[in-house]
Amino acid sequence: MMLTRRTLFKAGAAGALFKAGAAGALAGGVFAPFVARAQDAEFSYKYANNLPVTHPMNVRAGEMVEKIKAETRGRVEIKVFPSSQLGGDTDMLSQLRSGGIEFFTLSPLILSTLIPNASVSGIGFAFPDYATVWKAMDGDLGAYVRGQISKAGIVAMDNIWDNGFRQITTSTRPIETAADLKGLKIRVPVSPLWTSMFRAFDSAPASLNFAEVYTALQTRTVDAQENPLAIIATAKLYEVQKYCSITNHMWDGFWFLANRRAFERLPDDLRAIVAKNINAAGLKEREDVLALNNTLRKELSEKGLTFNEPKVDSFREQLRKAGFYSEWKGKFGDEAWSILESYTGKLS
């Protein structure tokens, strides 16, 4: 069932988020199942993420944890902690590795601070459309990245969740060509690939965790940021930005990650139920994000954002001239790069 716009954006009462069958509540600032907690749950796990409660990720997560609890007859209980309640991205990644939290969703580009080749899917201007993205990420490219993640003692679920194609917002000027990025103070996630790409554009990138973005824009510590429209809307970044340039410069997703020790502690039958429901929720979230991004432009315009659609030719040419593609081909290695180009065509 597709989520309605009203469901996604009515943040006043948690019950409105779950008209599609999920039950939830905001109790003490923590997004958690509304059903009475079984005192005898054998496995009580935490799932943390950095997105607002109204984002499709958390709406589908609410449904997911209810289904897992029901299908395991209360033996597995997962509590959801949205909006960076348990720390910034790097903090939560450390907690995942140590077992402080059992599940975490994270962009592959930020995950690259631990697993360098995880970010191969985020190369600038690589994927032309969603059809190419899902063919790659549900195919050999996704399998390759999951293999890299596994080497770090973390389990990645089969289906990556969607974040969307990323757009650039600014408080100063619209971005029409690559030249407009020169000198721009832009927030980027804590990831070498993002920093490298915007340096290739002669920008001034600042690496900040997502929890810091709104304040950094509000105080003009930075003048710009880049994110999919769904995040621009749900995090209310339109309140502190004036322009949105539809660059589609990167596709970004969220690997649903599990602490290996905690995941393998589950008996086989329970582990299968948990994995099945996480992957099914991820596929539904993909549909939600696509629908949301396809309808948000009008709403964000009404909230004050001015949109423009630059041609991408100058951006690709600048990245080639600056040696961005050649540099990252060398860093990722021939195997990863050849798998990527088998879906995107030649980049370097």
Ligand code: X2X
Given for the second form:
Amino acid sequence: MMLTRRTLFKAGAAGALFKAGAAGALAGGVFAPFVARAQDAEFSYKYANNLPVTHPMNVRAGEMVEKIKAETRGRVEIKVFPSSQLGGDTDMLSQLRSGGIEFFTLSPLILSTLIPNASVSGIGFAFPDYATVWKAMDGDLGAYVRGQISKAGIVAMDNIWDNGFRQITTSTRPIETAADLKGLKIRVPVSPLWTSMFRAFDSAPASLNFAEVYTALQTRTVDAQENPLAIIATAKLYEVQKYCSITNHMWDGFWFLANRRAFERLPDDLRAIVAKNINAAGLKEREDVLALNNTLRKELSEKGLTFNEPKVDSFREQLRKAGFYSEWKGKFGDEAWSILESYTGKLS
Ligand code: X2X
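Next up, can you give the form predicted together with the named molecule of this protein, since the form predicted alone came first?
To see the whole picture, the full complex is given below, headed by that same chain.
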């Protein structure tokens, strides 16, 4: 591993090195107090995620862990491991289950590799706007999914964090209608629903963990990807893409997940402090992402991305024609589908 002290410090990974027995290399200097504190905490937990340190998720997580530490008087210390430092999403999900990491944020669609109906919130063109998203996710739809998650030995915090409405970027051509997606080599996250959606568009979707995306675009292994603007900006995907089409083709979030054994090991009062601060940070992160997604277009244009705003009709029509909605209604079943439609209106 080629990590300099500087990048290590920036990434907040001192704990990992310490545990790996490399504390000697870090003795003295700026790291000494960092290491000493890690030993003192009664509960020393890891929170891992796939996003850059500059994304609001990690900015708010940084504040959150400080508050938790202060309010628990140092008894609970959570270290943040951003940027897939501990592995890709599918790998981190295994670590969360085994207890190798205690906290992890994950898209509901990727979580569906373990809990199939978790992806019901990710159906294409389901939510018209954020107001509907939060009503559903903080309401019955979120409660339904959290119920499913808890059956798998994982705890999901009440308020899902935002990823955003997703947009398609390419290095080849702007996407104007569904026909432009035909044959497109597009990276999608590892999830049956994502693959199914882009197959319905007749694209050639390739499942890759986010850790691999920048390089896959740079080497032209794929020509396209789709993500919210906050990620296109903070992960610098604009450096390796030319066009950005505002398709808003699905909303995506991040469930803040905890390993159940680790979470329940916390005494009630500490657990309440942790949960309260995670949910509060999530609500702030939602505001940050909204603000970014509203303002980033100008900045990304200046960095060389060419934007267009396709009409949604051809995309929805293609999904309908391909049987996408009826197929997934069948897979999710009537209960999940009717809860979704109680917020979005009829989809199929
Ligand atoms: O992998 C992605 O594209 C990302 C970062 O949006 C998710 O976590 C689903």
